[in-house]
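Encoded as structure tokens, the following chain is the form predicted on its own, with no partner shown.
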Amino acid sequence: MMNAQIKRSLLAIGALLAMTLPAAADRIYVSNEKDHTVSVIDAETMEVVRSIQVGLRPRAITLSKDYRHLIVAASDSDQVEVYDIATENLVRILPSGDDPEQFALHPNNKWLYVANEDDALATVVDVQSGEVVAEINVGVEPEGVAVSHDGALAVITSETTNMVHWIDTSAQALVANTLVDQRPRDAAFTRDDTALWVTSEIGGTVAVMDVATRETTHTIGFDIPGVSPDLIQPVGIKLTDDDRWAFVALGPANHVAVIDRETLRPVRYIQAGRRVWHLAFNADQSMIYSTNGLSGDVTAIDVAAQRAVKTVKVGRFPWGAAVLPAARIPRGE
């Protein structure tokens, strides 16, 4: 048995090392469409520390619920790729269907709902077994995907049909369709799953939908001084868990809109890079990051202050982003 004095000394040394080692920072993963890479950003320094070579034209990107894997939609490779977080090596290729663009992972950490843009299909694939669970016919050019927090519903938006398609996840079957404004691009459920927010790129609006009735209850428009209305094209959307704010990427308007969820009105427009595509929160939602396609960079936005604090260059045409909390970075890195 270890001598008590030696044990105390080892514990003291360990504590001292922990104090002297720099604290780990959140890690931001960004998919770059034209470079076929994922940039890895240190969120503390806002510097790119390395790039991961992935499949062709990576777009949607997310982390598994246990933070062990990074999942990437390689659209032009017609596959979804799974990377080990610890090694950043490719560990699995999933049969995603043709042209996977966006996807959302079910809370069970198994079912991945994938929009297959070229086939008017939603493919449900088990990320653990690699098996296709279901193929569900939806509208033309499916794009946005969201899964409710309770896991009961998944939705797919179709750009050409201008619809939200509602899927019962227990049956893996389409149960309803709802018309929205032109070219719906993204969707997000509120934390309590009572409402769904949907962006419409060409319509220039955000629809707030009642999940129970599957009808639009409010339509939100945007007006940025000095920016032509035709450039205001809502795409990515994120909602804060405290029901206070909605952040909307406005595409070629080069701004991120902040919507007060109580009044359902935009209260601020934050200048970002050129062609703002998608958004990702950090774990405590104190920061949100925008991917800016044409300027090839990522903008860090302070959520409380509602202002951009830093922009970092990444690869060509950054599209999606996902944030790994510092506490979940594997030991030894």
Given for the second form:
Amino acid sequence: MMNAQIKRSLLAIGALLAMTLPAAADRIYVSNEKDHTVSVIDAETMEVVRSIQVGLRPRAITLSKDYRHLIVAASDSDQVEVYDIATENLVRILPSGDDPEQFALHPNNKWLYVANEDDALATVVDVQSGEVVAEINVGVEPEGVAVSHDGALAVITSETTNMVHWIDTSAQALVANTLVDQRPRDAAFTRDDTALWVTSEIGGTVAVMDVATRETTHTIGFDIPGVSPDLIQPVGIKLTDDDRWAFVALGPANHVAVIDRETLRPVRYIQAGRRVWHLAFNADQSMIYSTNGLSGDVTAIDVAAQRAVKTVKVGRFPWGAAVLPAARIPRGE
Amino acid sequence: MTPRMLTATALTALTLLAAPIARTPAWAETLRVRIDYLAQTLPPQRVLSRLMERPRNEGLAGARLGIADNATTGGFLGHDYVLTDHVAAPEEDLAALAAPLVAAPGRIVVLNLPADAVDMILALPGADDDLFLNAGAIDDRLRGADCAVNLLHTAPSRRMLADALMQFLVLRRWDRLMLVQGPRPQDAVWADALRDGAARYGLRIDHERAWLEDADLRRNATQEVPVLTQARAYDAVLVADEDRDFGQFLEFNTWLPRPVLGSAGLRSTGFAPVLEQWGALQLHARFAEDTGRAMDAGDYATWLAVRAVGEAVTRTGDSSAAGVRAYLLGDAFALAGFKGRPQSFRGWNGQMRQPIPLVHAEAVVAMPPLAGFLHPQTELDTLGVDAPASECPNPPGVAP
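Since the one above is the form predicted on its own, can you give the form predicted together with its partner chain too?
Once more the chain from above appears, this time first in line as the rest of the complex follows.
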């Protein structure tokens, strides 16, 4: 009771502070798979301010570590595109291999690990030089990609082979392959890189894996009253840096699950749009945004309150999102 | 047990399995996995429209993609997959071709054959210790009175195809129907499945018409079909025409302006080129690389069969017919079949449970099981014969 009151007061103070600060708000970039565009959302008003024309079937989307570039996988153009944040112009096209779907950027801000969905291949491309650094054979339909925070490991999940492929980034070579449940979609390392969390869409589960042994130590299932169990299909996953929560997009179950990382149990299911696909945090992880493919919208979720705040319509079949912190928006805009 | 609980069990087994894989960077031994494919080329079809002719490599092409998918996974595990195909010519003696294969101990055989040929294969000496996956025959009797403990089915049954249509008719409240039945023997069987389905779902077939095979419908459908389908009232027309000979000519030519469903118009099928969601686009893309065409139901069923075997071997490291059969019928098995829900085998008749897309030529219209058709275990079991109604005397697995 008391706590809630304090929280409300703090929120009110926060709101007042926000009003006194300059108008700039975080900016959310959303890739629209069937529109060949990226929607730009003002996180403060939660309105789409404009859309950027990109290559065909944009899916994975991320920002460079210095926040100067937006990187988009244009799957049907068979290329990865780099946009300048200040001008929103296409400045570089990277050779990504065929059908790039997901990717993850190494902390060195150079190596982009790209899953080539149609080719059972992972391509490592240097985003600065535009050179292909390595090509690594992985399982059928590579999908989820993650790089550890220390940069030592990259992982790729393969949807039809049902494996997590572990790549030593210093050698750019596979070091291990671990079977997981059906159709692994996304992966995320914990902040200290000791554990890897992997979602399995058709298995309906999240595997918590020990990075040292590469074994699954826990398997987390979900149960939403009134939702058929086989429609609970975990896809995107994000872990908070404070080690408290995991957020999991549950696809056609139309909810985002919140997992308590201590008990490893889902504690809340947040209703989002239809077919919740991927998730993105803002810089201080106070908000998380979900892309809802079928309903064509993005839901803003308050991380502390664990509830949906607002939903905004974007383009058709939004796939992924990336958040540019307000402080990093180039001056003069 | 709910499917979700089954998955938890599966994962326990998986965790154990994952350990040696992760620790073994170089694989000492190779496990050879042999899958046989047995089919007979159909005699040339008689259909009015050349667009309805089926590809000559239908079935085999799907099995080959399944093997390629399995082989990629196998490459990481030291599992070497081989597909041995045996395709009889239309006039060839299938029994003679199949006998040595069936006689060999413990074979895993994907069958792309009509129901009568499946009966014949199962009766050959030495069949008892083989595992058969039926990817061709949709006849319910193979899942009912004529079932076998070592026979699984990846092709959906006619009953499943009928149930999917009926769910949609109920959803749309198109409950007064006309049925147009073709003259070929399988049309009668399909028409019966549609009649039974309509009765189960409380729909009324008020009018029945027999199609006569003596007109060139490309020329005079506009004259013939309105007369044939003349009646005071119906909400929709069901057409039983499994070879897809004439059904498409009913569309837009019916006496009343009503939709056509069944073998033409809105069709229920295991898979179709128009499926894009649930990753199906990737499956079509991989398939098209080798064949130059999108995947259809015939190739999907053989792909499923080969992938199911691959999944069993991947999870167990056991490539024997008995080991694969046990895993496929166990609680742990679930296959991602690009239709949005995990697919597994029904213990009571060996049928793979799966969503049934309802499609027309250019789009997916719906994906039964439709919301609102409930089942205590899994909504997928609203499609096809459920355990309590099963007439299979030798169930492949234990009924729940």
